[in-house]
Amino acid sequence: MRADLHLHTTASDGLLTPEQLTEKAAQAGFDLIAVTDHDSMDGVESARAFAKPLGLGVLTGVELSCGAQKEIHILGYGIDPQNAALRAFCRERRAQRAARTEEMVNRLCALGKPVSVERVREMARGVMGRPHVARALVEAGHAASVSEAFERYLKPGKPGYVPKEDVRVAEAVRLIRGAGGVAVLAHPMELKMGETALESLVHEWKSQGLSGMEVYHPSAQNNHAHALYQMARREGLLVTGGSDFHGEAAHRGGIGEGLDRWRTVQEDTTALLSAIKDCSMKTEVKVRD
């Protein structure tokens, strides 16, 4: 089974269509995949239209955005798209991306780095973010690439970064579970600390309602998948894997890229399905009740 389920689209930050991305893993033999915006839902309906007839699985998705300076992402998986408080919590924090990335584009042009937000607007076609105020530096010749871009302006403490408006981590596990979503920790070798504070972090979201980690990613070099790996088997999580595509010309690889590693995926997507599948049913019934 080949699955990958961390996967961005025109929806947000992403650079293909949902429509293209499902074409692009139905050719290149993927079995499942999750499409998962940054704080977006907005693709998830075309691209499970379009992959029916490829033969290609489609979860539903969403990449919520947490914390402020230290930036902790929560993807759930199994989410209604029209879950209304879902939708009002994306709705609220694409307006604050907007604010945010207007901001950004003030302190470039203070800097004697002028981008246009019209340009940076028309880059997204989705949801603002630094990706497209990155790649609109690299239009405008200010740095040779996106990675360039990031380093010299738009990571914390450069010049053109903003902070986001902090959300705890509690708040987005709640509202993909009352979503009828499973929460799982997105990359959190991204993180950058130690495997000690890191578990106890995950202990507390686990409390929370976390129910899983993503322990296959790029980020996940050498040897800390497997000590990842070993963490959410001690913690009881679930164990996923996405390889965070956003297209070939952004600044990771292709679809797959770090899940090579991945030997457990058939087990593991398993594991999720039923749990997306407890959560579901669970939502239905306080539903009812």
Given for the second form:
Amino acid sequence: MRADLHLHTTASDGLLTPEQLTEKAAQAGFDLIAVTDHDSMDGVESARAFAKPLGLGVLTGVELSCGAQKEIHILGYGIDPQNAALRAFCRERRAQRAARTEEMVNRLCALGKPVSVERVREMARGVMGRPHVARALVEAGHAASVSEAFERYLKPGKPGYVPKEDVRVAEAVRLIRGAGGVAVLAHPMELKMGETALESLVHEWKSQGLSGMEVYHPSAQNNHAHALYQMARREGLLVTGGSDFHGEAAHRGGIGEGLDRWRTVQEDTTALLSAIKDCSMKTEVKVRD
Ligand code: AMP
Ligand code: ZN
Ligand code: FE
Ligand code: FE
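Switching from the form predicted alone: structure of the form predicted together with adenosine monophosphate (AMP)?
In what comes next, the whole complex appears, and the chain from above leads the way.
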């Protein structure tokens, strides 16, 4: 079987609509995908509807950003996209993102690289993020490519960068579980930590209700994925994989990228699906703060 459990659509900073994404995944021969937009579940239901006649399974999903200077992303699988608390949280985060985007645009103007907030807003449609600012910088001729815009202006430490407001991992996990979902740490390699330090953090988050780790992601080289797999097994965490695809034009790898090496995809997705079922059946999940 083929699965890709980390995909973005136009509901956040992806370039394909939920319909285009599901068509593409079905054509590429996937059996199961998850739509995991940043702070939005708006693409999930239409993706499900489009995928049904194509024989493609779509897991509901979301990607929440935690941390401040260091970004920690938590994926939620099997969440109820209509859950009131999770929707309210996402709405608040989107408002914060809009304010943050304005601040980034102001900084860029001060740097002599003006872009208009209206244009960024138009490009974003749903959730505003740095990729939209980067695309506006390219359009205005201030950068040759999105990756150059990130390198010069938008990465942490660069003059146009504004951090997000901090959210604790425990809080994100609590919201995801409260919405009937399973919480998974996204792309652990992007935390750029040593193995021992990462494991002690992951161990702590597990005690707060984290259920899994995204072992297979383009950020993990083969040797990293191997080490993460062993860590997940030691810590009793579910193993997942996703390409973090944002659309071809985003130039960050294709759908399914880095997932051919996910040899245990069948058993891992089965375990994930049964964990979702268990979680969804619990009316209340107690999480230590
Ligand atoms: P934000 O949520 O506004 O902090 O933006 C984060 C998003 O920007 C990530 O999910 C990626 O889609 C994208 N991104 C991060 N770094 C880069 C990069 N170097 N080049 C292109 N896109 C990036
Ligand atoms: Zn993104
Ligand atoms: Fe992420
Ligand atoms: Fe992502």
